[in-house]
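Consider the single chain below, provided in structure tokens and representing the form predicted alone.
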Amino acid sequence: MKKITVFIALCSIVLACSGNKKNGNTSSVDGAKIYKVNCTLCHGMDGKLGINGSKDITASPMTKDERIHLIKNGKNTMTPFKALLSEEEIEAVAEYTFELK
């Protein structure tokens, strides 16, 4: 129970420095830069860490449609981001994910 309360803590404190703001320009939109700052705490840099429970996004089958939609809902410990992430930034994040492999 403490290593689920400790990390729901640095989830937070990584999340509210993340600084995900929209800055109006959503033509170009970073998914690598996003998956850094998001994502790499429990995934890693190359999508294969797999801290908590969390899957290694290289061996993973899922749709790009599938990857967005448990990026938005979160699965277990994984934090949904559909209330940080604009839907651009979720999309290409979910993008970025297949350059993992």
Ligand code: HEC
Given for the second form:
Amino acid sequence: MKKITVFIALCSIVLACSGNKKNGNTSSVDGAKIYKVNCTLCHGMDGKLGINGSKDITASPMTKDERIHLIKNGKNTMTPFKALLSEEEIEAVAEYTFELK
Ligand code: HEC
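Condition change, the form predicted alone to the form predicted together with the named molecule:
Expanding to the full complex; the earlier chain stays at the top.
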């Protein structure tokens, strides 16, 4: 009887874990939309606008991690976004900046 209980407990742990993986998919966050709302003011739709001393994103040599850090903490006149966007949203918008041309 004891063995069966352990077996059932293990099964539910495995099920719970596989369920979590499905929910871990971040594709529900739209990086393009976040960019349009938060970033075009200074960078423009194509990332090249350069208002308020901002730099051309399309010419940026920054890696994804560096962009995430910059978006979170801001720099000079660029707003820090860590209080405005979630971790997931910041990652999605950082990823989107690579699509600008
Ligand atoms: C208030 C204006 C402003 C807004 C809004 C803004 N930025 Fe910036 N951004 C700047 C400025 C200014 C710099 C240049 C900072 C510096 O190096 O002095 C910059 C630099 C950058 C860079 C680095 C370019 C490089 O190689 O140096 C990236 C990437 C970037 N911004 C992405 C974003 C994203 C993504 C958003 C929206 C979540 C955003 N910015 C919103 C002003 C802004």
